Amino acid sequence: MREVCRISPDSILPDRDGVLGHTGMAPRAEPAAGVARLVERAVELLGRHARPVAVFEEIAPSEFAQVLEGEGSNVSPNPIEAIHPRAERTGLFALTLGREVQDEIGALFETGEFPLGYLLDAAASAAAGRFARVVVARFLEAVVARGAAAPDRTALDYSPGYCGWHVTGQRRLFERLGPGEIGISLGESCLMDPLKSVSGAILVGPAEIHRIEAAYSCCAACSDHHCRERAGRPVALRPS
């Protein structure tokens, strides 16, 4: 099963809190009026320039074990090593907001519009995260629709660079998935191009497989502490 999906930018535009959350501002903090207007402008520009497209493909668990191994640089043990053997279905995905957004951010910085450029960058990061949730939901719907997973199963995405999966793991992921089809390439340093892109794995199973204790050595070194929140709300099918 392989699918390319394109969606409207309007469906993933973040709200003000979503944008400001990517700047490090405290949740639900009230920004100055000027900042609030700039956030609105940034979201407007994002809706104009984003071209969201993704590709995902189901792979066998044994194949994912090889992808996860990457170049042997992972921290081990790590949470994904514990989760993926318990997953019932596994997929790879890559998504991007497209080059126009990256070009617009660059143009704003070049013309000295630093606050707006910074907020557009934050809005794009928030939108990419929302898009990942859409892709995970599409994958789950597809495997359930063909009877490959029970309707009560949940799904969550995991990306190289997090949870002990070394960022160089993207090389093997890209070799297997081939996201050049949707215009994403991987640089020598494993930086994706266009910049507002996300890649990773989708693991499907009972909700409890995603609930892990943050007791791994990679957890202590992690600067992103949203894992427990994510694990508490993996993607599930909406009741029909």
Given for the second form:
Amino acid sequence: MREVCRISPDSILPDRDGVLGHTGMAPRAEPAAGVARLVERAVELLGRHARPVAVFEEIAPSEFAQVLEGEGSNVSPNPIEAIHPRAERTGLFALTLGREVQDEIGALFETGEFPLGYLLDAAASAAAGRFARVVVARFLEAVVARGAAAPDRTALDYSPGYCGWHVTGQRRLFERLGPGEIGISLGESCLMDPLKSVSGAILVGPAEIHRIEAAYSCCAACSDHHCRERAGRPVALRPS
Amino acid sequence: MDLLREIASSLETGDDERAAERTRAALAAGVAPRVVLDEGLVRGMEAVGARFKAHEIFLPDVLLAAKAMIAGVEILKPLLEGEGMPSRGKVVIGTVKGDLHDIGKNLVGVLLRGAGFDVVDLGRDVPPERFVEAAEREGARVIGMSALLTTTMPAMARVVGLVRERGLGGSVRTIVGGAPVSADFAREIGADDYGYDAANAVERVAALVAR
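With the form predicted on its own done, generate the form predicted together with its partner chain in the same format.
Shown next: the complete complex, the earlier chain at its head.
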């Protein structure tokens, strides 16, 4: 099963808190009037310039084990090694908001409109995260629709560069998935082009497989402190 | 003087149009350009910096203030040409070879300019030699490098090595930053300092040039 999905940018535009959350602002903090106005403009610009497109494909668990192995640079043990053998279905995905967004951010910095450029960058990061959840939901719907997973199953995405999966793991992921079809390429240093792109794996199974109980060494070095919150709300077709 | 307080206040509210308009008004009222700069714009930026440090405001507010500061400075620049715009030193910045993420580096550039540094921005995907050549050519006191990928971090070590090889270690300091970069990594490669975010990078650069 392989699908390319193009969606309207409107369906992934973040709200104000979503944008400001990517700027380090405390949750639900009230921004100054000038900042609030700029956030609105940034979201409006994002809606105009984003061209969200994604590709996802189901792969066999044994194949995923090879993709995950990458070039042998993962931190081991890592949470994904523990989660994926318990997953019932496994997929790969890549998504992008397109090149126009990054060009617009660059243009805003070049013309001295850096506060707006910064907030557009934050809005795009938030939108990419929202898009990932849309893609995960589409994948889950597809496997449930053909009876390959029970309707009460949940899904979460995991990306190279996080959870001990080394960023060079993207090379094997790209070889297997081939996201060139939707315009994403991988540079020598494993940098995706366009920049506002995300790639990774989708693991489907009971909600509890995503909960990370053990403290891994990669967690100590990680700057993202939202995993437990994220693992507590995997994508589900039926609200729990 | 009220006009100077209004200039400072326009930075605190991030109003670049008002900052420019009040700067012109102060000049029209006969206030010396240097006084407008020091007691209006710089004072306003210092107040913003203090509030940011106290976590009362956030980076978007600081960027709006920096934009207002630049609006005022642009008006003052031609008038200060005789005595020269005061500079805290020249800093060469760039995103290292192989990396195209430049938001962090751009923010550091904006905040450095707002803090009175001259900035030579080499852009992104910058080879190690270009950092060092630019620092030599420009007489820069600091090289600031940014990386967002673990795969591109080794390029930082090559820049630090080149600075040493060319005997510039006494005059050119190096500072590194970016999401995967840490103080431990900076020490490991022999960089002089590490900035954990854009605002901290400016503080660290100020400390480096003061050494």
